[in-house]
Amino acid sequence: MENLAQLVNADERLVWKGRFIDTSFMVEVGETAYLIKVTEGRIASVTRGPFVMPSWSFALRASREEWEQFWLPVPPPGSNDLFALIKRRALKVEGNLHPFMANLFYFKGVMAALRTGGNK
């Protein structure tokens, strides 16, 4: 997770579709909280929790063990996107959903950038 923002930010692809968005997002894995900020499509920064009391737009929140399998370089079905995870209730979506949701694509791609060989 502690490579999520140079992953990002060198693809520039992924910060082009980003580009609008300025926002802070949550991720929890497992017992491990991350505040990720998002500033023009670029990850600002990646901290890792605890926190007293963040201040993010929505939360991912899933097991280390779901995580894993979302973050294998081929995933199994059921653990290959986001809304496999939320259908299987392996995911939980906190939070006010309308950054997510108007910018899936961009989100997807984050979570999946983890997949080209970051430390999770």
Given for the second form:
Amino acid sequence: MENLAQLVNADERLVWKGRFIDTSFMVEVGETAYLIKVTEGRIASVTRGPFVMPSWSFALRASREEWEQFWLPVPPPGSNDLFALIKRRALKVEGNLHPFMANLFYFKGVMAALRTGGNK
Amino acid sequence: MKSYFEPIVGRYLHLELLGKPHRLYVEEAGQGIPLLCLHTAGSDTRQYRALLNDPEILKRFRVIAFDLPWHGKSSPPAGWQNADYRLTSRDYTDIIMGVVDAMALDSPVAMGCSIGGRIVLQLALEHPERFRAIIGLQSGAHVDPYYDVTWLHRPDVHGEVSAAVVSGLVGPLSPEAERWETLWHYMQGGPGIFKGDLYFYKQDGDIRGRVAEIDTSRCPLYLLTGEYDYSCTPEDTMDLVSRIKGADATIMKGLGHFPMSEDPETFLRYLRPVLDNILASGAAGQKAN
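To test you: the structure above is the form predicted alone. What is the structure of the form predicted together with its partner chain?
Next comes the full complex, and the chain you just saw is listed first.
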């Protein structure tokens, strides 16, 4: 997760897809929370919790094991997409979902950016 | 590159469906046993472009695909602007049988994917005598809703969201060009049409209670399902097999929810033996014409 800004910001097409987004969202990898600030499609900062009063539009929460499967170069069936995790109730998406759904290709791309090789 | 035309011929069929005049776009190629192909929710006949171009299949089958009303190049019925589009089992069945009748198709094979894979089960139940065989791609009797479909049609979310929602249903190893062509079709869907199709897929078309009545001795049933499909999962298809005596199922390695479109080459390797089987059954006279 520490490499997220570098990976996303180096992907010009992904940044372009997110050019209208200015928001912060929360990602929980098991017990560890990350607050991710997006400015015009670029990841401005990734801050690791714990937090006292975090402010965010939406949160993506899954266990570490689930994210690790998701981030495999070729994930197994059921782990290859955020919606595959949602279908199995392994990922919770909460909060104001408008920025997430209105820019779904972008946020799927951001979370898949941590995948080493394989399908982004 | 050298320019060339594909063998596909596209025409507009005028017919009455659901009590209203309709203009449907129909593509076909090849000659032989009619093979009627039904596209997925929110997409159109372009999903079958590889099948409609396969020289071996076209020697033995007349491959036909039509865009459902509101989809692809088919028109919505006049007055569409005054109502929400919502597909029901009854209407979907009537549309397919209307096309079969209008084109005077004699004992066709029906093959459908996703919503098409569901409705062919309904055809096997209600009209087994009209079809030589049924092929269900990504067939399940029911799907548990797992996202709020209202996101698919609202003025503050671009319709591109339909493609973004289904993007993960393409298998992770599918070729890039085919993956993005498949998603492009979703990006081109009319506003609210994918959502309207999902009414059938997620609510009205639940036939869990009836699938056991399918009689495969009257109409053989073949099921092909991609292992990466988390909408209609391999488990959903195997559940059908456990309920329908004589149903034949294969789980397709590496493929997702759009096998014929996302990775045609791999898909055709699974489809060819099924088509061979159907031809062999016909030759043995197992299905009276």
